[in-house]
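Single chain ahead, written as structure tokens, the form predicted on its own.
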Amino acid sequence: MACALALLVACSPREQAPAPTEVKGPRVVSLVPSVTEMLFAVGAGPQVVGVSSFDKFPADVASRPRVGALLDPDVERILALKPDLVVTYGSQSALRAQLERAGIAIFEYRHGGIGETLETLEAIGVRTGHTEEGRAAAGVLRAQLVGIRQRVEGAPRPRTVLVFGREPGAVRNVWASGGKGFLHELLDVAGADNVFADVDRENVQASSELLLARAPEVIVELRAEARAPEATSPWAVLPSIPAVRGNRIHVLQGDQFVVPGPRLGQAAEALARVLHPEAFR
């Protein structure tokens, strides 16, 4: 589901911009909007050439064609904007099948832990003629979550669920970070225990008799897109529960913290300052 989330953060898709002309080096067409970031970051923005219908950062993706997304590319459009490399998520076997007919090289990706992230940063500068902007852009990472690590050490360290995913206006149909991947990841750099820690996969639906029990001391509810607010918190009905009895609900909103890319370390450091706003005085 985290995995899901992260491939399909919500928005429209948008309209289908010409293709560049002229580019300096491989041309590539992604489909996974995390990897589209990284390249971005890594300086290969302007051989971006097309990208998936939900990609919507940096801004400068506005302005490229659309081919399609996890479920549905666009093979002709894609190849109609003769690329050199294709972004590919891992379960987009039939694609890769397609493009491998065709010639076309492939950078498939997966999403995993903050170390896939680090690893992809660098690995997708090699292939794209970027080799030292993408170690220098894992370092920039690696050095953010390192000081945002180093800033909240030492502080007590509260068990949290980390939700993404919540029926509105309700308690129902809770989604929250298992033990693994980068949100429980990111979690422990900003000094917060997962309550979900023991369970070996990245995603769980949590129903309220579940949350009971782990008696999470602070909730923190992460929202790729706005939407309307809630005139009375729903967390209301379990008042049991440290978090709500204490009031230490929070909600935070932006892809960054659904999109395993460049920005992890914003979103690191907005759930460190929510856990520990003492640390950021």
Second form
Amino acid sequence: MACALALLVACSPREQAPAPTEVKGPRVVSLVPSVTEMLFAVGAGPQVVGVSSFDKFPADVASRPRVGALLDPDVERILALKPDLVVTYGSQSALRAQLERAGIAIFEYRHGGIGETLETLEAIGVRTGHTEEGRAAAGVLRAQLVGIRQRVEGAPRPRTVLVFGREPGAVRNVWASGGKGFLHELLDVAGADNVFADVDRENVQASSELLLARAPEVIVELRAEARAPEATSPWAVLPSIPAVRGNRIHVLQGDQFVVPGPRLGQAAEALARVLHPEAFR
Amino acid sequence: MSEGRGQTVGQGRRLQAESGRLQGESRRLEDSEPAPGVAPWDPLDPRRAAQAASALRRRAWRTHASFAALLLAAVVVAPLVGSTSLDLAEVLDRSRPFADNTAAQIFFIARLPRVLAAGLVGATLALAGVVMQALLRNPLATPFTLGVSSGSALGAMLAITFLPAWTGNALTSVPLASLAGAAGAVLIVYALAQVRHRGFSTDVLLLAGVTLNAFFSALILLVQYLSDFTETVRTLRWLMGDLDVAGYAPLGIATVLLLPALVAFAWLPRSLNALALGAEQAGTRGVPVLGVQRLAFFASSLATGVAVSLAGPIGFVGIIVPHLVRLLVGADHRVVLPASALFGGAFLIACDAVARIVIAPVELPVGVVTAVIGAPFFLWLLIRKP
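Next block: the form predicted in complex with its partner chain, after the form predicted on its own:
Up next: the whole complex, starting with the chain shown before.
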């Protein structure tokens, strides 16, 4: 009995400080990190009353209640925050049905290319009462991308593989960007040709044969989180890859490379800087 | 062996004749006159037994030779196919330095080690499957039944998700963690099987193993749930099995680690034949049951742990290949074990080749291919034979 009571106490929901009530405009809960970033970018940050458990950027999200994420949205907590608008990912149909029953408006989002990011920036501005700021933020991002494209224009475009995951210490379980999605487009903006441009998928599992056969001149590894550097480069096991022979292997770290939001401009610039250092002197 | 009753003596003689069939002891049987004092109803006429024995031996050799030919064919053909088309002349062109010869590198760094890994892992899992099925006296047993693979997988998941990169020379964090996980699982299961039973209870072993399997699988799910989305794809992919080892170092290490298990497998077949009749029966025939069970358990666990740490838990090979081979050659472990090793190797090499080329340049997970190809084939064989 005491045990059961203890359990009950332990399970009772942690009461977060009530969300700010003096919010102007619709109250928004976002379950998608990239849209959270967009909300802050269009000036709807103060209206964000709840964020997903994966949100890290901007720093303000640390003060917002967490309401779960793609697989574990906490409907109770979402409802308790009394949102007027909930940003859901495209596959969260069960959650959408529940929210619709509760009469809460939904902003449905799916990852796509850079074009979708720009559209979403404007659309989320419209939905949160920041139409002008949304348009402006999209304009800024577009201008950044155009600027980078112009800066590397004319320079030779190295054949590049964009690796976003592999087993630590080995060239195994290597995942790279295929010919679709924002990573592929970023590479294009940054002045490189994706060696997997012909693969009509967002992700490719790059076997050692594929890597040898596609012979990338540059390898760029993206890491969302910091990881201890490897003592010896595992890529040395594939010595005929031009990038390995020419020692053009770059590691870029930061979550802007996995979150297609307003920081795509920074991501593109970071890529362009390692691909075309001469253009940024 | 007790010689108290004629029946026991007869049984003993039959066993001797049986075990002599394939082991070159038939000559002794042929030469020896029927021993005096043998019960007159003994159905075994030594001469006919010897004839039968040599016929059986020839058949066993034929079986081994044909399975070996199958494996050889797989090893020769599989490296020639892949997502890139290779010119063999270019591959073998010695006038170009290896460092410049992409075709040679694809062949010798990407494909050949991969084919060899498939052969090694397929053979190992098939052997471990045969031994597990004999040890547990359960046709549904697989190398993964006793939790070795899920312990191994848990280790790998933890390493992929939480461990920092650590690079030794050829050993890396994920296979090492996976081996450690396998060892942990084996020791836990063994301790559990010992604790309630002074001997070695296969029932407890089976139940403990299955429960531990479920427990580890739950922990794997928990780790996946807690890990970042970017990790989830890779951990999931690891669980489907991948033979792309990119070099010979991992293969060399795995082979060395496998040696004790292989020695044990070579020693086991006769004891497993006896064990198939039940522990008590085997005991009355002078088989050191407890020792055999321990050896079978640790050897197949070691083999499974090493195979999984090399290539991930590739399902289905360990259950389908032993049954398939038994359907083809009978139940004698002296034939089934080597034939399963050869066939398992060939089977996994073929499945991996399919995985590499069917929707190239995108690869299929080999664990999916083994099940998709293996299951219908096995069912067909099952209903074809009376």
